[in-house]
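In the form predicted alone, a lone chain appears below as structure tokens.
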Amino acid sequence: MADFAERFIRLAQVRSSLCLGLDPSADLMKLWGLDDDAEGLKRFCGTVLDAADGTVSVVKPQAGFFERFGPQGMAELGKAVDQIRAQGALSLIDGKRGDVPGTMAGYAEAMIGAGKGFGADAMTVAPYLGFDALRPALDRAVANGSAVFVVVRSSNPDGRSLQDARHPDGRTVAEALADEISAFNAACGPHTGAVGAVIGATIDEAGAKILARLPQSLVLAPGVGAQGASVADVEATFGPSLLRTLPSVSRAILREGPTVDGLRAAIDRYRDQVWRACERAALSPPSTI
């Protein structure tokens, strides 16, 4: 079976590289006029996925908004992953798991790859118990043709004090993480690797220089829309790296519900913006980004 990067590249050619966040928050469900319960969650997810059918490459369920409903919410997360797969898209569970290796193995088995868990195509992880602690998830991703996206430089400004802290060798924490990701991918071969990076779409031009340290990684770029970044911002700061980037939009699209038509119109708007930006990026001369 083709790995995540290969499947994503193929899908991006026909659906664009837009990643749609599936975020059934209490605020959005209230905006839609839904009860904040398991039945409301089911209706929310079904409507969003009906609107996304055949239009996006990746759908990213935010695990926390499912987990808040307990077992019923986790059951709906499983159904959402199954529906995403049936619609021919890739599922990326955004749970930002991070733990010691033994527990990390359990999280990885739960989230990605075939087996007893959700069977998603990708997951996000938090590396702040050490990059080596993530190895069970990274190894499982390689073995199953899945992907793991490591938080490197987030769209959350509060994370900067940690991510910009410096090692004794002068590299920031984010730069060192990028280097460890690239070393892992390079050891697996010359192709785009199973380990991607989360780089916030809200970063500035100086922060975007970290992309040069990730030549074999896909990049998940959350923060387009409600967090303040536009597709044009991502195009300007990411440069040619946009061609291996998943610009992620959640609330800016989901606020256009509760109708399928309203959601699909918003998806199409962002998808067209991403298409045009990627076409321009493909024509741009090589750069250091």
Contents of the next structure:
2 protein chains.
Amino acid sequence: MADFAERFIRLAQVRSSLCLGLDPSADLMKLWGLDDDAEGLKRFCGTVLDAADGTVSVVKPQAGFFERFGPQGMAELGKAVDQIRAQGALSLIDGKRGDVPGTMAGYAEAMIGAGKGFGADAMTVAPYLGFDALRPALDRAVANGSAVFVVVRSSNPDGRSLQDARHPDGRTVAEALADEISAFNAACGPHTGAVGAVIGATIDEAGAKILARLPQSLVLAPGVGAQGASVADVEATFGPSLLRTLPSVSRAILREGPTVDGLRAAIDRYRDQVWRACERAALSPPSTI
Amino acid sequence: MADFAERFIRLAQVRSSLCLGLDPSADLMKLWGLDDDAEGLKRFCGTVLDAADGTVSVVKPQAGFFERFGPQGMAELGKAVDQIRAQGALSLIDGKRGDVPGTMAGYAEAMIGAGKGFGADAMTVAPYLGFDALRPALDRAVANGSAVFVVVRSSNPDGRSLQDARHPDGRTVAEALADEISAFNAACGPHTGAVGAVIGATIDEAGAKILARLPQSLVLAPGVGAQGASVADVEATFGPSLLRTLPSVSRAILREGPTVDGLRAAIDRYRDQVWRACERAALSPPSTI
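Would you mind giving the form predicted in complex with another copy of the chain, to go alongside the form predicted alone above?
So here's everything in the complex, that chain up top.
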């Protein structure tokens, strides 16, 4: 089976590289007039996935908004992943899991690849316990053709000071992580690696430097739309890296519900913008894909 | 209702401050001769909680080992939390959740306090996206008498380089987090705060300095037993802070299963060690509790 990067690039050619965040937050459910319970959650997800069917390459359920409803919410997360697969899209569970290696193996088994867990195509992980602690998840992604996206530089300003703290060798925390991701991917071969980076779409100059240290990795770029970065901003800051980037939009599309038509129109607007930005990127300087 | 710290301190007086990790890892389930499925998970948890009944103050389910079994595993996590409550102990879900503030609010709703989520007494969170991003969880803990433990310095060596990276003012990432926790707790009043720190029991001199910056916080100290720190080590490094510490043992007790008697004997051994260490700490220099 083709690995995550190949499947993504193939899908992006026909559907665009847009990643749709599936964020059943309390405020969006309220805005849609849904009850804040498991039944409301089920209706929210059903509507979003109907709207995304056949047009979106990657759907990214935000685990925290499912876990809000306890075990019932997690059951809905499982159903959402199944439906995303049935619709021929890729599922990326955004749970930012991170722990010591033994526990990390549990999270990897939970989130990606065949087995007893959710069986998504990709997951996000957070590196506070160190890059090496993440290895069980990275190895599992390589072994079963899925992907792991490591949070390197987040879209929220609160994260900057920690992510920009410096190691004794002068590199920032985020830069060192980017280097570790690149070294891991390079050791696996010359193709796009199984380990991607999460770099907020709202990046500044420091963020652009981090991106340059990731020549071979997929990049998940959350924060497009409501968090303040436009597709044009992403195009300007990501440059040719845009061709291996998943620009991720959540609220700016989801607030156009609760009708499937409203959501589809919003998805189409963002898809067109992403298409055009990628076309321009493909015609500009050579990229690594 | 008394807040988490009060309930913990009261329970610790009669049961000891020992925190028992509920870690249904693949290798422990195999060691116990259980099938690696939701039924095996249920039997594992039932046995551990039978053994802990009436003797353990805090039970800490490791979320990753439940999530391994997808939605069914998370349903068992919910049942485990309910049983811990029914047994009069405190539940601390160790999930190390962490995200931007909006999503963090979802995780907080999921894990602690009454509502539609798991309803545990405490949760662990990871700060890679910044201390300020955690505030929705900290505020919820204050509002409903639960607790949040922020991972500051983990028990695994992989985490050291990131946690010891330095801010421009010279403080390490872990030191700055300890200061933010202390400032948050101090702003809430002179009593033990709702925000605790996770500091691995395997700490070195740098870890001891971090502990000194947390005069008013509960401390969760995982890594006692199988990860290399003995209760005597914790006593030596934590000093009087031991009286507001939850020394957490998982594997070193759990590997004594699958019989309830075997587990009880191991729990008793660790309880006695923790009791005696706390007695000595109470008789030595003044502590902050």
